[in-house]
Structures are given as C-alpha cells and as structure tokens.
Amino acid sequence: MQAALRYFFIFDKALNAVISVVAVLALAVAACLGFLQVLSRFALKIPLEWTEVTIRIALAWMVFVGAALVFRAGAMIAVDMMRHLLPTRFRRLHDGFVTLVVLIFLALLGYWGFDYANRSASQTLLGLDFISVYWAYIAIPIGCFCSAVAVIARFIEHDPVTDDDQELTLVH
C-alpha cells in the first residue's frame, strides 16, 4: 500500500508540473493573441478572426486544467472557513465529505464534458476550419481528471491538526 501511495504522489507531482506549464502557456498564448488582435484590428485595420476563438480556447484550457492547482493547494476559502469552525475531531470527517462531493461533481462534469466534446467533434472552429471543436471541449474532462487527482492527493496528505496550525499562522 505504501508503494502505491508513493507512486501516486510521484504521479501527482509530475502531473502538477505539467499542469503548471500548460496553464502558464495557455495564459501566455491568450495574452499574446489579445495583443495581436488589438494591434491588427486598430493599428493595421486588418482584423484577424481566428484570434478571438483561440483566446477563448486558451483561457478554457487554462481554467479547467489550472483548477487542479487550486484544488491541490486546498484554496477553497468558504470550505476552509467552515472547517476551522469545527472541533478538530470532526475536521477529517468534514474533509472526507467535501472530498466526496467535489469528486462526484468532477465525475459528472467530466462525463458530460467528454460526451459534449465527442458530439461536437465533427464541427470546426470559426476562423480555424482545420481544427475540430473537440480540442476546445476536451479541456473539460481533462481538467476534471487532473482536479480529481489533486483532490484525492490533498485528502490523503492533509493532516487536520498540524495543517490547521500552519494555516492559521499564515492568516494572522
């Protein structure tokens, strides 16, 4: 069991590194294309129709895949506040309940996102007729998978007593 957990955390760490690169690249692409779009439209008077669609796709990938980093850090403010109000002995139960609800939500969102991506596979993107809409929508199930791994890793790794002491000192 320890070896499986060790491999899981190695996978989690590698996945977080890939997610970080993908999210940063998606943001960089969106920012550069936004600048190009403004420049081409207002300075050169030659609007590029494909930039807006590409920006939306890059932002979708950044948000859906990058959400895993937020889940991994445990940066859910409202849930965290409620957790701090509970006695220490109930915090692990609360963590388990929140983890279960989030995993159910991610599974449903991932399932329907995958279904939607497959149904839209025959359509192409406006202005980018050689790219299928599938590549835009597949960000949803991929992001849900990455987030699910992050949620599980956070739950396994999180210690309700020691982590709370460290978190509270950072807040004050």
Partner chain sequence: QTVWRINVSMPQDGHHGIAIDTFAEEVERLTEGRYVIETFYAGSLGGERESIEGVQLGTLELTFTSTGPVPNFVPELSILDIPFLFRDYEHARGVLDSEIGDELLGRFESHGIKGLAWADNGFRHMTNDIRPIESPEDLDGLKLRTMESPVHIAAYREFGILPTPMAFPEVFAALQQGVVDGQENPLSVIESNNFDEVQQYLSMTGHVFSPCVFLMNLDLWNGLSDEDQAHFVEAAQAGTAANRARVDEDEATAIETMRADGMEILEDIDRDAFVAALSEVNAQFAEEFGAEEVQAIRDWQPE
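Each form is matched to the other, and the largest set of C-alpha atoms that superpose within 1.5 Å is called the rigid core. For clarity, every value in this text was computed on a predicted model and none was experimentally measured. Numbering follows the first chain given and starts at 1. What changes on going to the form predicted together with its partner chain:
Relative to the superposed core, I104 undergoes a Cα shift smaller than 2 Å between the two forms.
The Cα shift for S40 between the two forms, taken after rigid core superposition, is 2 angstroms or larger. Once both forms are fitted on their rigid core, the CA atom of L93 lies less than 2 Å apart between the two forms.
Starting from the form predicted alone, produce the coordinates for the form predicted together with its partner chain.
Left out here are the partners and the other molecules; the chain alone remains.
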C-alpha cells in the first residue's frame, strides 16, 4: 500500500510537470500564431487560413488539460462559505465529499467526452480539413483523466486544518 502510494505520487508529480509544459506551450503557441496571423495579413499581405482554428484548438487543450493544474493547486473557484462555517474537524470529511462529487463529474464528462471524440472522428476541422476533430475533442477525456489524478493526489496530500490560513492564496 505504502509503495503503491509512493508510485502514485511519483506519477502525479511527473504528470503535473508534463501538463505544466503542455499548457504553457499551448498558450505560447497560440499567442505566437496570433501574432503571425496579424503580421502575415497586414505586413506581408498573405492572410493565413489555418491560424485561427489552430489557436482555438491550442486554447481548448490548455483549458481542459490545464484544469488538472488548477485542481492540483486546489484553486478551482468555489463558494467556500459553508466550508468556513464548518467545525474544523469536519473539514476532512467535507474534502472527501467534494473530492467524490468532482470525481463523479469527471467520470461522466470523461466517459462521454471519449465517446464524443470517437463518434465525431469522421468529421474534419473547418479550416484544417485534413485533420479529424478527434484531435481537438480528445482533450476532454485526457483532461478529465489528468484532473482525476490531481484531485485524488490533492485529497491525500492536503491537510485542511493546518493549511487554513493559506487557503486564499490561491496560486503563487
């Protein structure tokens, strides 16, 4: 059990690192393509018809996969009023409940997202008609899987009582 947990956290850490790079790259690529789109149309008089669709896909990947980073940091926006009203000894129980609800949602979205990607696979992308929309939609189940790992890791690692004061410093 201990060993399994250790491997899980190694996996979680590696996954988190990979996702960070993927999401940051997605944003950087989107920004650069956007700049190229403006430059090419205005300065070179060569409008590009593949940049806009590529930017949209990059940003969709950033959102669905990047969600895992936010879950891992415990920074998803929530109305925390009830949580703060609870006696601190119930916090752990409450965390468990929220984790379970989130996992149920991720399972639903991930399962149907995978189905969605597969069933739409014969459709091509508007503007990049040699690529299947599969490669855009598959970001949903992949993101759900990464988020599920993040939510579980967060629950195991996070001790709500000691971290109480820092709860509002969301990210950095």
